[in-house]
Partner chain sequence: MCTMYCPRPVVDTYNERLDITRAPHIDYAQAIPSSYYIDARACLRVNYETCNLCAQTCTAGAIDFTEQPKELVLNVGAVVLAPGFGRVDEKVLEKFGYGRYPDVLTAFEFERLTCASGPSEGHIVRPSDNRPPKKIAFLQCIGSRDETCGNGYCSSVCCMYAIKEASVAKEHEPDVDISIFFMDVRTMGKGFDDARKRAQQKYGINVVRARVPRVDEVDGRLALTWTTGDGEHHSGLFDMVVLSVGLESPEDAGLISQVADIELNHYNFCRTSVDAPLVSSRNGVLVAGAFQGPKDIPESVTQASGAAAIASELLADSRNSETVTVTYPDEDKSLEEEEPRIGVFVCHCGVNIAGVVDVKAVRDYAGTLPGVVLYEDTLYSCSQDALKSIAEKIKDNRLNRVVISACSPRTHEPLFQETLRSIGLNPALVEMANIRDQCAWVHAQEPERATEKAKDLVRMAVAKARLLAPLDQPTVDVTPTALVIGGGAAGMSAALSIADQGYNVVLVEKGRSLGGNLKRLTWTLDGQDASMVLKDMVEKVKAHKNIDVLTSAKVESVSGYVGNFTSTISRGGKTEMINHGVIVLATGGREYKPKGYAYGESTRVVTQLELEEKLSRGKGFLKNARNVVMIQCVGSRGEDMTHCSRLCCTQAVKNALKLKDLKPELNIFIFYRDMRTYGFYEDLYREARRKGVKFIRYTLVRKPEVIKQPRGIMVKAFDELIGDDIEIPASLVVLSAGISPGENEELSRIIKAPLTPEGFFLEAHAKLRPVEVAVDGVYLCGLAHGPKSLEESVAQAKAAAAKAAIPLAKGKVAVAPIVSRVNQDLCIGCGICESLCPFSAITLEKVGKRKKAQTITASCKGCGICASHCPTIAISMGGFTDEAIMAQIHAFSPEGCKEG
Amino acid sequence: MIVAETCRQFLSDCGINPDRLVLEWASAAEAPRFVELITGYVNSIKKKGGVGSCEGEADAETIRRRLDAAVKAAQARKPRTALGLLAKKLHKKGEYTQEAIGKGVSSKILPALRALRIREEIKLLLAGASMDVDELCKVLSAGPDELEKPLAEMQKKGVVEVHDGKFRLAGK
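Coordinates of the preceding sequence alone, form predicted on its own:
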């Protein structure tokens, strides 16, 4: 349940309707239930339309870029460690409610995933054009405080540089 909730919250952070993710269980002995679940899910997705067309979702190009960055973020050690620590904490306390899991994910795992996604997305954006902080904030749907640390770290590591008040990938 922790992984599913993490995925739902991270999808939402990426601009995708989290209702596109459904996790249901059906045993091999429940073929009619399995058919019912799949049919219901397919019908629900058809109603929502393609990715980027559902109410509240970002446009398809933004979603594609965010998912590219999200894949890299999800592979990092920090969010995986946070997930393991949260699972251990919830198990120790015996807290398995949706509320406890949702709160733990939003306070422990999602911030790590979001920070890494933003860092990766900055690289993707700057590969195409130089941008100032205001432009990055608008495109990333992030505040200047969320960009300050990753931009400073990437600048220190020589990944990005500033030229005429705009950030760009180093060497571009």
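In this text, all values refer to a predicted model and were calculated from it rather than measured experimentally. Residue numbers count along the first chain shown, from 1. Think of the rigid core as the biggest set of C-alphas that the two forms share within 1.5 Å after superposition. Compared with the form predicted together with the partner chain:
Superposition on the rigid core between these two forms places the CA atom of residue 93 2 Å or more away from its counterpart.
Moving on from the form predicted on its own, kindly provide the form predicted together with the partner chain as a structure.
Keep in mind that what follows is only the chain, not its partners or any molecules around it.
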């Protein structure tokens, strides 16, 4: 449930309608229920259309790039530790309300995932073109304060460099 909620919030962050992901329950004895669920779900996705065509979603290209970045973010130790620790905490308390999970995920896990997603996405964007902070903010749907830290770190590590007031990948 925590995994599902994390994914929903992270999908949202990537510009995807979170309702494209569902977690449903059907026991071995509930074939009719299963059929109902799956039919209803397929129809709901039919209405939404392809990824990127549903109201409130980013365009397909942006989504594609964000997912590339998101997958890398999901491998990192920091957000994974946050996820594990939240699961452990809620499990101990036996607290499984939607509210507790939603709050926990948005305060503990999502920030770490988002930060990493932005960092990875910067790399992907700069691989294609040089961009200044304003441009980056726009395509990343992020504030300049969110970019400050990753850009500074990447500069320090020599991953990116500044040229004519624009950032670009080092060595390009």
